[in-house]
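To begin, one chain is listed below as structure tokens, in the form predicted alone.
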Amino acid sequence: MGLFILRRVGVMLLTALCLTFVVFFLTNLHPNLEKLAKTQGNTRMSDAEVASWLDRNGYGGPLILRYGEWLGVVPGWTREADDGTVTGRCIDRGMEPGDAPAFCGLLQFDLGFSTVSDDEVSNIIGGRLGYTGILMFWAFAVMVPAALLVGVLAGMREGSRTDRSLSTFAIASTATPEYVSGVIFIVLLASSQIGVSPLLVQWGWLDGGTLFLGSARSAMDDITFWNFTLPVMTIALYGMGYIARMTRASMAEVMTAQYIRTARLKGVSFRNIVLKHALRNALIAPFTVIMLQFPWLLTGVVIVETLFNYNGFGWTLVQAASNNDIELLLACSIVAVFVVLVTQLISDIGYVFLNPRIRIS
């Protein structure tokens, strides 16, 4: 088992190195750097002035060298101006050049400064990830149990009316994008003109306002049932359909296995057959799908956070791309890569524990 984990970790590190280089290359294409120079300097800068600005700010060197600086395996660049002022990648504001470390990159947990907000990227990412983490937690807490319940109920009675109804619901939820279901939820549950809220006010069940809030901006300060339900429902509804379909297929296959038939012939109750014999084996395949929801939730919340004005990680990723904030965009991409690789590692390890045949082989 230890050798298996070491092998997986080695592959994960190699994959991370390749992916980070690809992301670094794409974000440091010349048009992006030229746009950054003109944004930070002057929009009417000539090509020579752009090249001079890029060289002064550490963007003019070879790509592989700058990638090594960003990783933290190559000493950071330094430049001395005509007036004697020394600047560099590792020289923070107010720091003397002699006090600056030689290496400052990803390996040293130094992600640089945002070119838009002039704040440390690690501070921005940390706060935004906290907001998205809360949203992911509640979406996951709603999505997974509901999806497993739908999938198990449908798979227990394959071909029945219950199976067809739940399968149709699962397919419909997966086929409906977040930007469609989110708008529908806002119109039906968070509008004072149409939907459910005007009827509840007319019947005296609601004292003005709306049933839910259509914006989750206030949830950044204080999460309540009224301002956080709609974004959680939007994410959970879209993700649960795929898990439910996988669970249903796995459960239907297990229920036709020979040991299940033997248990039925021995007189074991249907409830015990499902809970004690079929359920664990049926959850082996959906486990991998459930783990894949973590990276999807991290990057898939872009639409939901933008729609409900919730300034989390997805919103930050959109803003970084819109503002050509290269350092922040790099950090967001690295976080997404890290989450994908770690969840894949956990999925592989968990699959070994769930399936004894893999351990034996």
Given for the second form:
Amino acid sequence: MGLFILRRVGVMLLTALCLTFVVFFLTNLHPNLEKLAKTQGNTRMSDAEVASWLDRNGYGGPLILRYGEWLGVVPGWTREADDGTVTGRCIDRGMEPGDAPAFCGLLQFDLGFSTVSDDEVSNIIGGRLGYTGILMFWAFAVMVPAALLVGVLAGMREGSRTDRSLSTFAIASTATPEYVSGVIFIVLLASSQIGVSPLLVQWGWLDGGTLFLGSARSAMDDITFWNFTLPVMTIALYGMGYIARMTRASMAEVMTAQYIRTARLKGVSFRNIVLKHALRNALIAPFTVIMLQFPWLLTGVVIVETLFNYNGFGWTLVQAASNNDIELLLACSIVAVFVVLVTQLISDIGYVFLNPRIRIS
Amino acid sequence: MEPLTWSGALGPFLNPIMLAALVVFALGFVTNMLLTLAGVRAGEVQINPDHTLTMDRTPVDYALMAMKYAVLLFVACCVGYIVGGMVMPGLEAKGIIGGMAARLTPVWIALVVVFGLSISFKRKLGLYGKLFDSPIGMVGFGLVMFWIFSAAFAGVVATHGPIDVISQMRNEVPGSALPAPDEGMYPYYLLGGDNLGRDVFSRMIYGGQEVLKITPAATLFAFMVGVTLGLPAGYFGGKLDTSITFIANLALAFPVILLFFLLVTPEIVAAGVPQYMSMVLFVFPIIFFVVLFNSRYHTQAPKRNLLVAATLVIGLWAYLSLISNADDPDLPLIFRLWPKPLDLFDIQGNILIVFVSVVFVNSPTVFRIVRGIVLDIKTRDYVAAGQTRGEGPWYIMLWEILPNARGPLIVDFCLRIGYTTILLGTLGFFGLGVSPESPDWGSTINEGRRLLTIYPHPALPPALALMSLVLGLNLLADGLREESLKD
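How about the form predicted together with its partner chain, since we already have the form predicted alone?
The complete assembly is shown below, putting the previous chain first.
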């Protein structure tokens, strides 16, 4: 078990190293740097000026060295200008060159400086991740219980009418990506022109306004049922179908097992069979699936935050990518890659840990 | 002119019936649920001593029956609208729904022909015929074929061009009449105008064409890549398997959305990254076909030489035409070497990028599926028999294992087209799609979402269209899976 975990962690670190290098390479291609120089310096710089600007600001060295600096395993660059001022990667504004550390990179938790927002990347990312964390939490709190319930109900009597209707619902939910369900929800529930809200106003059940709010911007200060329901529902709906189908398959398989038949023949009630005998074994496979949903949710979060104007992590990623904010984009990808890899690791280890057949052998 | 109503002249008759059907269905559903919770069960068939069958009916059965007939009534009303739209004279009488149904006439005819032929010959059509035994599969197939036919007949179905702008029609509601229609021009915007004054209905139809042009081809390429790499990885195992699996896992761990943003940004396009990726990805189909023919006709040298040479010439020519574009001076030199007279076609920059990113995202998953199936199948006796006969490894992989893996692969192919459609829509939603003017569904949703709460009509049709196509593909895959498991 220990060796297994160790090996998984090793592979994970290697994967992380490769992926961060790919992202670093893609964000530090020459056209990106040229654009950066032109936005930071002067739009009408000549090629020679661009080259000298890049050289002055530490983008001149070979790619692998800069990657090392960014990672924090190679000492940060320093440069002495003609007038004697020393600048360097690790020398923050207003800091004495002598006090600056030699290494500053990912390993030292220094993610650099966002050129567009004029702030430390770690400050920006930290706050944004908090917002997204809340969104993810509620999405999971809605999605997982609902999906497990649908899956168990459908799988406990395979082929029954309940099974068929719930399975069709699950298929429909996997066919509705966030940008479709979000649009439908907003039109249906958050528009003052059509949908449910005008009807409710007309019947006097709602005084003015709409049933839900179509923008989650106000949820950043104060989360209410009114402004946060739609984003949470939108994320939860797309992921739900997949988990429900996996739960159903696993439940249906368990229900045909020998020990369930034995319990039936002994006269255990159907309710007890489902709740006490089948459920625990049926939930092992969905656990893996739920953990592997995180990477998918990442895409969902980006879409939903853009659609509902919620300035979380996904929104930051979109902004960083479209503004050529290299350091911020790198930090975003680190977080994304980290989330994906850690959830994969947890799902692998969790599967082994939960499944007694594998754990004991 | 007066704007059209939704249901036209048939509305006063059919709408109350549809409403009644809905109410009956809801009542039946609630009653059924309450009765089931109260412990009443549906009636069961009983075998009498004289070998006759008796079915006792309980209230649950009556509730279910009411639901069934309500659904049938509802469907009948929908058919009534379609037929009414096709036969009734005058656009005012047809209404918006009837008007759309009338425009879609070629699609209905094609659907009826396909279903009629398929159902009458279903016993001779193998797996495809069996699809018509499962209602779910039939619904899915119908939805998919609807969009395929409407894309094929887009020129006849659409009322206006996808980028024809009539500026007075900006954000007009569905059914609005054109201010001054020219002779022969369709006088209404059936589903209203978008924020630039283009016809929403026509853009939805042309958008379907745009989507169906890209997604099946992209999925096919992803399958070629996945199959070409997955077969040897699963069959040979060892170091080859470890290294390819590691690379596939790398690609899988890469967050899709980040990859899209990275690949589609202008700076990265200018550096030629998508072109290099296309250079790698498009080699796989050529390898696949060369190996396919080579292993099959290995013993018949003349035939083998002919087929392999033909594949190589056609494949490489298409490959070089595809990846190189001599006209684009921004590209790295390597993509401008292929002489222009020999360049058969150029793919517009953005389509190539979108295509490559979608293929790249899909192929690692296909690889894993193929590898898993091969690992399972290679333990079978017929593979061992092939090995004893002295068949080469590639022959076994491509002509013994692959045909036997077709069931799960076909099912996954349907699912994956749906997933690719969603990915393409995601790209469009972030404005990274084919082109800013393109009518594809993701881009139209993106344009429509800004004024969504005030003018919902431009964003809703493409959203529902995308959903119905993906739903159709998923149901089709489900039906195919069910029917192929019955063997």
